[in-house]
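Encoded as structure tokens, the following chain is the form predicted on its own, with no partner shown.
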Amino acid sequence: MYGLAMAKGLMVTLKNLTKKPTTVQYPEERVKQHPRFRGEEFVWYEERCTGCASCAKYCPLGIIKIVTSPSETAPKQGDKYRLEVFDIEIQRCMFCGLCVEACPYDCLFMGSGFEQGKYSRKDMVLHVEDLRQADKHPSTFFRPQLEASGYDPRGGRPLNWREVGRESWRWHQQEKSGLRLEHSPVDTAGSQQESN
């Protein structure tokens, strides 16, 4: 009876030897990711962003802090917020994406590498400023506006703030989000062609 498991148990480990190997030699070779890919480059459209702090709320661990003060330049509608502080605490998040899921302005999107690693605990926090200055490559996580125009996060283009909404940018003209939103000559052509 024991030799007869003992026999089985090879048999298994001699067809799994004429297998070909499903693992590559990385960092030579790569597998392909998804576009849906949920990684640890974020990407922040500060135009987009109110500062209403969704998705701190919603994070499950706490990772996200945001600290924000009236901006006094639109008090007859509400007023809007200043960002003062946006830190993201990577090396505490598991990438569920429940703060891209709460942002109800489409300015928070999973990011698409996995290569950040640092020796100090420190330094896996993304401020504001990395997020502002980062390569916009956003994930289509919860994004069907993105996936549905084939967007390929690894190849692609980067997209700026009004490529990425699920809302048209007639919504964003009024300035209702984004305290950076600035007008420029493309930007007014660009309004007066879709009025026509």
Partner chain sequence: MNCQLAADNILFENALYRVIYDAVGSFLPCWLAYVAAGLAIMLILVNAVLLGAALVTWFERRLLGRFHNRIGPNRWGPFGLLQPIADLAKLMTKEDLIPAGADKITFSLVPLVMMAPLLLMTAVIPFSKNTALANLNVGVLFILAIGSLTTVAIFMAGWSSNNRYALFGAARAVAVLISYEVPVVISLLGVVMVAGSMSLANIVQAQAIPFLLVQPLALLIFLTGMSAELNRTPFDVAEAESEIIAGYHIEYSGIKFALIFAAETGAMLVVAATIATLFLSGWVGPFAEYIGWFWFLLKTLLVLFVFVWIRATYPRLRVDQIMALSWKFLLPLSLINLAATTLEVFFLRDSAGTLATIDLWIMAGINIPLALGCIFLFGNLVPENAKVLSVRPTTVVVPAVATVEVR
The other form holds:
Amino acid sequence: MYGLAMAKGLMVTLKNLTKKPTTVQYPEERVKQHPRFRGEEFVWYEERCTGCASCAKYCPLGIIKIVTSPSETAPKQGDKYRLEVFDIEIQRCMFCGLCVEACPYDCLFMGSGFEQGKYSRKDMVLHVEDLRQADKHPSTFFRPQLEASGYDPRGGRPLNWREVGRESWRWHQQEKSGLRLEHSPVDTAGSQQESN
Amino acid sequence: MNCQLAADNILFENALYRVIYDAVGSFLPCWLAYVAAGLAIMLILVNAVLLGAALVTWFERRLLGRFHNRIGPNRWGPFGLLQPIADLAKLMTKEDLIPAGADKITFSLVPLVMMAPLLLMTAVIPFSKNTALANLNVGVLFILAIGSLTTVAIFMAGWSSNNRYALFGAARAVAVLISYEVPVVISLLGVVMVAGSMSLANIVQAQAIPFLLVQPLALLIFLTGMSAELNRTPFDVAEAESEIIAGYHIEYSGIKFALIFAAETGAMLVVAATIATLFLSGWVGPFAEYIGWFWFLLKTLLVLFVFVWIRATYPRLRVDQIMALSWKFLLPLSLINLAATTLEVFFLRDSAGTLATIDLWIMAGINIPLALGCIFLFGNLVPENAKVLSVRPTTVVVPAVATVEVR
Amino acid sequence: MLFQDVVFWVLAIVAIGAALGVVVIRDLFRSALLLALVFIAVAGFFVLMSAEFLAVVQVLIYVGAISILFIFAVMLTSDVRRGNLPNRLQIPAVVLPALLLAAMVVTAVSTDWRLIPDSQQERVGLVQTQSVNVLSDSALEQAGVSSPEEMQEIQQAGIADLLISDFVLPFEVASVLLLAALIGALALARGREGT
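The block above covers the form predicted on its own; next, return the form predicted together with its partner chain.
Full assembly next; the chain just shown is listed first.
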């Protein structure tokens, strides 16, 4: 029958009237992001950072600016630089996460938020003070130790610098000591310094 | 009091008119009372149509949102009811541009000429018993004639914009309009024959059962044809929001655009009222003497719902498909409807020329299977042209425009 | 009556002004629009004379179709931007229509216009107030016309009935003429084979 397909189309649209709309009303509710979301509010742990500037070297857009000077903190570990300037220009950041991938000390993490909009271009730069005070809910992007521990930045508690590194992660320890297991254990209750 | 309306005056039955006429006639000369009463009712109608157009835009956006599984506008006012006012404020504060080289007088007159026909159309629609402003005995023809005035307005808009895309869009819109007038007029002939009169009040009285059942083909053709004449999706090639050639109102901004848009939406409202009157038996319902207007509004709202439903469901047709639909599908259907209705009315009517209710049921019983059968037959007869049409530039001086051959 | 006089004068001025504008104005598109305005004013005259059906049909056909035809023709003309060019026929173009106008005015004023006889006035009244839908004997009887002679006079013809009954052959021949015009237009517009 000729018009049956058209009538079926009309029924589909009519059924939509009975379903609940999927709109998220923005200022009152926010869409929940997933744990590996590469968000704007970078999470930086100053205690772990040595000032190596790998993140600045790896950034494809060159928006990270790091100025360091020699210092004598942590002389036993081989010295850390004193960081004077650490700027991330989020107005041109494309949130690719290469800086996070580059960091050898697990001190830079992507954030989990998306609301850093400002009214002028000068404010769209994260200085070292902003990074120090930022909200410490790191995204689990490129950090398998956080993911293996089941951390969820959306609802979890803020993490401190001792908990976020890979040195306490069981898989990593066994990898470093040359002991390879057949499958990688996902350690949810492994070492004593893990987060929940 | 001292002025009496003549008994054969067309406004004699309108109760509101007589009230105002008598009230004003006590201190004004008679002819001035005549004019004043008319103007008062016209003011009510014009305001009703304009406010109705604003409410219809709200209704359409909310309903489209629900059809698309989202909420419509809900920020301004409770349920977004003040959204049309926000739109109006935005449009009024925009710069009023007249393009260079455009014909200034014609350009500025177009919103007026677009608004006028639909305001005129509301004069004949009966909102309740004896409540049409002018119960013309050629009411149906009046609506058709005034509706064809919009064509001139669209052409004025396209030509005076000094923009070849506007002219192209206007030419397309006018071609669609005049193609769809033919099946629409012929389909209404069936309704007129069954009711025995062209006056809208008489047609409502003659609907012992709604003409939706007695003339289903006529309703289908009228609905489709009017969707095309109003440039509603799926027929809105003239103002397609996602095409680059944006149509005849491309150069309009500010309050002129607001008026054109209000004219289109108001026309949709008036056409819905007409369909409710002609096919859904208007103000008839339980307790119709007291709340006839409520049934009328309910039926108009139902027709508006159908318009928005169709818009939410179907994709836009190409202009050659629109023409094919009119000439190859709707026109034969309307002629078949006319022939069938003529035969039925000729054989079924009694000596005084009226049709009884049982005759209407018989006609419904014949016409509904006829409608389904014809749709099935014609739907399978019109082949879907899947091959590429040849595009051939002609020497016509609508510049840089290629005409597409309709096969 | 004052109201109708006012309306008549307004419509007359609009119609004559627009008609003069059609022939005088340079821009072709505007003269086409003014022609549409003339048609609307003529429809207004028909309403004044209580011929509502004619008025509505005038709007539907003239404004709704023929004006569109004119506008399409204007649009498809190639030199339309130059408009109405001045030429040497201006003096004859004033004199000849003025003579024609004088002849028509004299004829219209000096003719003895007879109104339709009373029986047909009654027919008009019955149909306009919709007391009868069909001019059959029983319907007329119900409407109060008693004697058969009156019924016959009422049923006798106006133009519409004459066109269908006594003059049906010229009517059909006119439609054949229209068909010929349509075929001619199609043949002219078709273009060559293969292009």
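Positions refer to the first chain, counted from 1. Predicted model, so just to flag it, every value in this text is computed and none were measured.
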Comparing the forms between the two forms, identify which of Glu129, Val31, Ser120, Pro60 marks the hinge between the two rigid parts. Val31
